[in-house]
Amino acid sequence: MGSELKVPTMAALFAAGKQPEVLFWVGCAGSFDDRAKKITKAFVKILNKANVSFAVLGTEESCTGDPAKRAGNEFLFQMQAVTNIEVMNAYGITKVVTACPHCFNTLKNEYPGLGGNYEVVHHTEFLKKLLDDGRITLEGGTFKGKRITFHDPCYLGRANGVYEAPRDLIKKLDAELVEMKNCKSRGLCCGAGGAQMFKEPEKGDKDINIERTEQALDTQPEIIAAACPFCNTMMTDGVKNKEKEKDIKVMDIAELIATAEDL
């Protein structure tokens, strides 16, 4: 880990008269949640290795407004969105990548109506493109033959139809991809969507994340792969609930690649 992470801010690049290839939208989880910060770092290491010219907004980035909107506070959502759009448009941003499907969905589908038109890609799609273009190479050594099941984030899969990019990356690691009973267009929520991340569940027979974790455990995986910071939290909690955290890791796709690349 000798090399330092290079994370330029948009303000610094703009001042130097430069425009990055892509804006990396870090998101609230990726900025503040200790577990999700590791995903952010893993993704940045890959971007650095691939010599991608990127920037972050830093302190100029605020929440996309997804939790506010999903919880029913449209007014707060629009305030948050318009603030972000003004900042991005002032910098002439055209392409955005994010490791959070909630940010991805909101930037891609909700922002155009408020004047924010950008090409928005999820980090799994971006990583797949880097691989296809030969900007990163993958040797599957670390994960060769490992049983990995992939949990489809709702806002990546069912809401935006991105199913293959993360799976292609897992296969490129020479791992054995095992599918859960509910996957792809029949995927099951981790239990954190619709702003449920920030509250305790309603009373019922079983928490959603426990149901989903049981489906994952049925595939007898060594690793549960996720592509969303919220899903990561919920699946990790589920694995701990089943007292399996010593045997089964929950990892983001970016972390799998960074680990395989020994970054």
Second form
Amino acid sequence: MGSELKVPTMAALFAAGKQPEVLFWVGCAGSFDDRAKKITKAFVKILNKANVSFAVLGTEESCTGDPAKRAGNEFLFQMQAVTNIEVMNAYGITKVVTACPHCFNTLKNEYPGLGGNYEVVHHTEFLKKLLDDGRITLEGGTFKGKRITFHDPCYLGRANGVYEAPRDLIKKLDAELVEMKNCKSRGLCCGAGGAQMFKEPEKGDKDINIERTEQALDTQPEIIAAACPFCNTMMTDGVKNKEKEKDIKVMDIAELIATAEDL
Amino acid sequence: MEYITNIAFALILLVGIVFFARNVKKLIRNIKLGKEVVVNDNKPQRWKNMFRIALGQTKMVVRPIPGILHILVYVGFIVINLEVLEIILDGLLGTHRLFAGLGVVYNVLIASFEILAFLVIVAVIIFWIRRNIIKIKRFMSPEMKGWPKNDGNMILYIELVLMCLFLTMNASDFQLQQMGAAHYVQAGSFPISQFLIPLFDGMSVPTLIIIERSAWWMHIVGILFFLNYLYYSKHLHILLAFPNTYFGKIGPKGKFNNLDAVTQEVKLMMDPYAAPAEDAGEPGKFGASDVADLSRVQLLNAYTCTECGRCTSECPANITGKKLSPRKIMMDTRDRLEEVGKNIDANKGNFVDDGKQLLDDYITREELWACTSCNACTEACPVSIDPLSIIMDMRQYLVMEQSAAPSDLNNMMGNIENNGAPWPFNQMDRLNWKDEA
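Could you drop in the structure for the form predicted in complex with its partner chain? We only have the form predicted alone so far.
Below is the entire complex, every chain and molecule, led by the chain shown above.
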């Protein structure tokens, strides 16, 4: 399967004198985390299917610096940002798509002030556009009538106001979109943001991902849809904690579409 | 002697206003202890925010019950202030119901003041029940014990008393008008206070005049007291919500400021030929450990907070029992700022080190590290307060000045520094996923 993926690098395209339509910023989770790598591949399959001319930075990509900045290490963040911007500007990149809302937010909002000006879109927005432009078509078959609840990633929703693109895609699958008690601008965090992903939580009554998973389970979903690799991990852990992993899948929007397309 | 009441009134008014002005001066002085920030971008959007969020109360009604009740109190107070104008002029000029000449318009005005006063009383009673009988969770947090709780109730009592005095004043006035008492011109329409008339059955004109005058005086003195209570209470939001929503963050909530001081350092590091500018001083302190390290907007935020707790009730850390409460971040910031202000007052205008700071003495590290930066608090705030920015500034101090991050985060940052990812994977393996089955 893997060998079928076409994943050109910027370096290769640049050497061939070509410029892709868009840079796919894979991100650290998408590159290294076993669960998130599946999301990355699902997204690439869709890009391949739609004949999108894209490229990745590959080994030239480095952490955007988001977790460092949120942890308070502005210095490390800016070092990362300036290095990444140098690479991207050298390639003349104008448009970036990423499946990670944290990378998305940082690239979109915090890089311009340091000299990195790109049109940055989240993969759910990008997929929505592909669909609207007729570059991919969706037949609802696989997910027809399935109850799917969508967990808003904080850095996609509240932080950047993207609420509808992922929902529109779920609806296009002919699935039944069910909303949690807290959704959209009042969505509850999965517990991973602000560098929490990389540390133990402070003392409390409950872990945040358990609270959020309980809200999701209240909707009696068959699938919990996520649009962030970190939310995906937190929700997957939450579902496991509730011993529901046999009945309820946690899937990224890109995976839903790739599965629907039988890619 | 005939002007004695006018003079007494003028004096009371003057004292009330002078005291208030003194407190406003102190408030501004304290806010100016913060770092100056230039806020001159996108003025149309800022004015729009002020009109929509502060004047239009758009974020209050996200929670419909307290939102609508709050609008009643808010509209009541604004509109009834027109009546205060008449009261002040009457007091200064020795007139009675100066605007009575407006005729029908006057009747409509007085009638609407009365209806609003009644609605304010209803709303205030429901607010009191929510705080003291139903004990709504967000009013019961640890930071709401003691003074904050009493302050909240005190404000409700003052509002209740003021409205009752207003209606008593009108009722006795109406009764006097009907009895044909001298000076009590037939004016106004009293849809609410007419129901109080039976209370005055059989009272003589002089007794009624005493009641009417007492209510009139206590009402205006009460208003002046309330005006001066503001500075000592959480109630400053009735004034500061306006500048606060103007200066509030605009643009994407996920966008955090890049520290300019750090940018300079990073540029110097990245460019071997760069030299620091001749006039460049020592780079300042990174992040915030005390109120003077925060910006003026953040300090204005602290004074604006009315401790409603919507932020805390939406905070994922707080919901799951962690110590962090965004409201407490704002209350602590204000308490520390007040403490610094008093220190300056006590030491002839200079701050004398008291061995305390906002970090640790007020806000603990445990609180700061519990934040997920999810922006639920800033979304929930009805007046554009940003507790998250204070948390982030304090984390910057902990990490960049003190190297005091939790060890897990130090590992994460070490990984980013060494191999460009928060986990210990080699950057050269970043594309391996492509060929994995």
